[in-house]
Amino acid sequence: MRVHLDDVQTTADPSSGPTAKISARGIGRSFGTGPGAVHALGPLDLDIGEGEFVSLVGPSGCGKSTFVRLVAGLLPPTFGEMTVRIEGDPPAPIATVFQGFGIFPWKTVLGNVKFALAAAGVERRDANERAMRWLARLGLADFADAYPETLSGGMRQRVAIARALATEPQILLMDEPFAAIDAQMREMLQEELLTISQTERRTVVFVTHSLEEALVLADRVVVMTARPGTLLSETRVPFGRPRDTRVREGPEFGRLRVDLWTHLRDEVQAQMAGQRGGTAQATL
């Protein structure tokens, strides 16, 4: 889909490159308007290949979650353009999984992954048995009938993450989904997403603020600069496919982790002396 400052409109674009399945020009978006108008996100020029998994990284306010609502269609971009090449008519193109979990406390664990299946179109006697397939997958097999409050929060993720992987989107975006894990969980869900990614080849844009979780995770490590965010620097990360979170253990991957924080630092230490500053700090 494509999206244009001047009419707002979308629609199919499969001429826009042979291997960019998301394609970003002169991106950016403000909110608000006059005096108190922030300026959140670009200009950004960014290709995220086709099964590409693209880690964002940077200060915090600098439009990394507000990128990815624009590729969702979340947001209208408030200049540039957002290219998004979908193949075929699949019935769920994007999934996205946030921080906050958002699957519905009144439904079951196995109601809640039926509910997106039923929204991206999924027949009925069809959606029992997906839905199944990815809580066994994620280890939720046996909490089917369980609801949201009976679960820690680790496990609502991984209902978060099977839901969204159930409509088997061509594309999936994960905004700071581990955020809000303790470690020991977070190290489980980033070996299970490794191995779902790596077996399935989907397109993902990962948010997270932890440069060790974007080397363990992604192809290529995109850094941001702080608000209004632009691209600062991008890493090919090098370790090879299938790959496991032991690759923080090496001494390549301490190295890489020192380059990417000399990158990141002064925008950090800049967003910092705009809050001390008094200058208007949102989570963007």
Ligand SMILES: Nc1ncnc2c1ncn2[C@@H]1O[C@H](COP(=O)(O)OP(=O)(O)O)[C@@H](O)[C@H]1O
Given for the second form:
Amino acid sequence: MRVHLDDVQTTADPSSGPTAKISARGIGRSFGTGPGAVHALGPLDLDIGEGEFVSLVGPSGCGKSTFVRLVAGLLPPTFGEMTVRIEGDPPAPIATVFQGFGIFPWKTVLGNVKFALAAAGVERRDANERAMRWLARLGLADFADAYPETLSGGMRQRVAIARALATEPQILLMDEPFAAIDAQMREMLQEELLTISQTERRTVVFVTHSLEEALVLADRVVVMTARPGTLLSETRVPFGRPRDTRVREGPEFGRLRVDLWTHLRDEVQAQMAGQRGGTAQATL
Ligand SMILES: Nc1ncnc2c1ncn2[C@@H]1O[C@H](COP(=O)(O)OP(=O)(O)O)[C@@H](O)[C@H]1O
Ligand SMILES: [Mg+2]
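Taking the form predicted on its own as the starting point, write out the structure of the form predicted together with the ligand.
Complete assembly follows, chain above in first position.
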């Protein structure tokens, strides 16, 4: 049970081909002990390559957020091993974007991004320029001095994305970042994320309950079983890059979506059975 942040220079074996950026081996997590313990996740084996964009889908409560927290090092695993390979010695190798935005209401938009840069050790004189550059990329330049409460949900989520990307992380972890956003804004944010992730390839783990969103964005879609979440299927997404959100209009897209849903349906039913008598809705 180890979580290490390895320096690639000292651990990479050049003869072993491309090494995984994130490597989970028999990883799992339980919460609590005794009869009330919840086995949330695993054992799960998953390798995510350098520069790869992986979407993670699975029934509600199957451990997706738990997996993200294990990768981020916010939570230790109960069993198994998580290796996250970081090159060099960057101050902020991993950035996260969660559903609830997580931006500070008492700071301006610019203040939020600069706060993250300060935490990442970026010098004050560089931070302003870098923050403004990322705000501009996400269409927020005119809102630098605004407070979050004056912005729409979609714009607040853009602030969260700008803040995460401004730290120039090697790994970007996004946990249902667009779940609370209306359909049109969501598509715009997908488009922006595609553009950004295709200009500067980063390793991205993107949790979503939308199969369509998973297919539009990712190089590979990983489907998890009902809790405790293990690997159910992996699908390599055949659409080339750069791509845009119009890939969803093609016939192959519909076929892939149906295939994924076929994998997932039984798991959602298993999750419903597990909640028999409860009030929870069966959702992805
Ligand atoms: N801190 C915690 N304490 C107790 N149970 C937790 C905790 N975090 C998550 N769980 C439980 O672990 C399971 C997986 O949760 P989560 O990873 O949030 O699932 P998902 O993101 O796939 O919906 C759920 O049953 C959840 O209630
Ligand atoms: Mg979750």
